[in-house]
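There is one chain below, alone, in structure tokens, taken in the form predicted alone.
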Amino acid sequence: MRKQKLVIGLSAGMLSLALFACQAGRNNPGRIYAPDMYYSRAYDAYSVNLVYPDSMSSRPPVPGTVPRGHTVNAHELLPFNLPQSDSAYAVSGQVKNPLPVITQATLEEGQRLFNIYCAICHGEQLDGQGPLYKSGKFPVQPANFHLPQYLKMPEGTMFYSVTYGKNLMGSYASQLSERQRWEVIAYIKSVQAKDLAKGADSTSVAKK
């Protein structure tokens, strides 16, 4: 009996002992043989940082990178990125749409996107005659893109324009990304080439 009451305390004894064990591991995790990777040092992103030989935490993106959303220019084989003090190389008409390729699916991208950011102002048939402008409460009649002075803009101008805003119209870029930025455009010059197809139409029937 005295013998079987003994195996009974050393069992409990052993049973709290690793219970008690177990409870102290968990608040003690151990020697961490490199702190430094459990825990690193946070750096401000304007703070100084003495790792890097220019001292900025800010670090720039590896060259040739290319932000999500932004399109590659097909022949430099760069990020484009057109700058607000570039109009003038914008005006020139050297500013070609990057998009690799025009599809019908890019067109009807384009549209929706111009129904819905520019046919308010614009008109959905791009004649200048949208609802904010024929309500009265616009000064001034948005472009007609049905004009000759817009058929012949080039397609940089029009890319600077959504870009950085012109005249009454501000800019667009933080509701369009770049690459939805080409696609209105195409749409629009897809539009405009419909119409430079019936003006040519209608000259070679008068000369007939």
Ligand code: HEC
The other form holds:
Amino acid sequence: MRKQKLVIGLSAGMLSLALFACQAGRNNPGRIYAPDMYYSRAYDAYSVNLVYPDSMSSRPPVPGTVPRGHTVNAHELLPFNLPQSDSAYAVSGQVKNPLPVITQATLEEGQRLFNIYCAICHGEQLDGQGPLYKSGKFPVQPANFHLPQYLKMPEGTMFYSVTYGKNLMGSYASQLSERQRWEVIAYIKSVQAKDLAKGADSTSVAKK
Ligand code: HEC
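Swap state to the form predicted in complex with the named molecule from the form predicted alone:
The next block holds the full complex; its first chain is the one shown before.
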């Protein structure tokens, strides 16, 4: 008898709990014990922020900030941060590849990157006959690095063009780190060195 009452009492209790739980509604999160964890007191990254005149909560980095892994601008040694306004300096021939040593591994990495990012236009033979250009879908002839004007092109000019783009060629600054850009240029120059060593009539290489 007692047991029965207990069972009835318990089930009634559970039923009312269940009903109450339903009534509380799905949208009601109930009591919040640590509101700071639910509602950030800091500004959310993309929220409007009236403290700043441009009302952006995400602040741009302070001018001159050097990303981790990048070299501080040391013009003479490591012109990694060649500013766009410094085109005259870039093409002056004074800018040298700053990689301290260029090994076979550097050139292989440069070639690997070149084949991924550049060969579609410039061709794996560096002759400007990449598949995109040959398909007729790209309107202008990409540079043929076997031509005299590119054989004698300073590395700094190449770095500048790869960093900021040149006419129809876009910038590769977001795809390739500065080190990678120099690795690619080291690779192009190593291929060009073979042309120069051969003393071959470079235009015949170009036209083959
Ligand atoms: C979408 C096609 C395309 C891709 C991809 C491309 N280029 Fe070019 N590139 C061109 C064209 C077109 C030119 C000729 C630009 C001009 O002189 O008008 C050019 C020119 C150049 C020049 C000569 C720049 C100068 O100052 O005259 C260099 C160096 C160069 N590219 C390097 C690269 C490297 C390195 C990559 C890969 C990271 C690359 N390009 C990827 C199309 C491309």
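Residue numbers count along the first chain shown, from 1. Keep in mind that this is a model prediction, so the values were computed, not measured. Here the rigid core means the biggest group of C-alpha atoms that line up within 1.5 Å when the two forms are laid on top of each other.
With a cut-off of 2 Å and the rigid core superposed, residue 175 has a Cα displacement that falls short of the cut-off between these two forms.
Relative to the superposed rigid core, residue 47 undergoes a CA displacement of at least 2 Å between these two forms.
Once both forms are fitted on their core, a CA shift of 2 Å or more is seen for residue 57 between these two forms.
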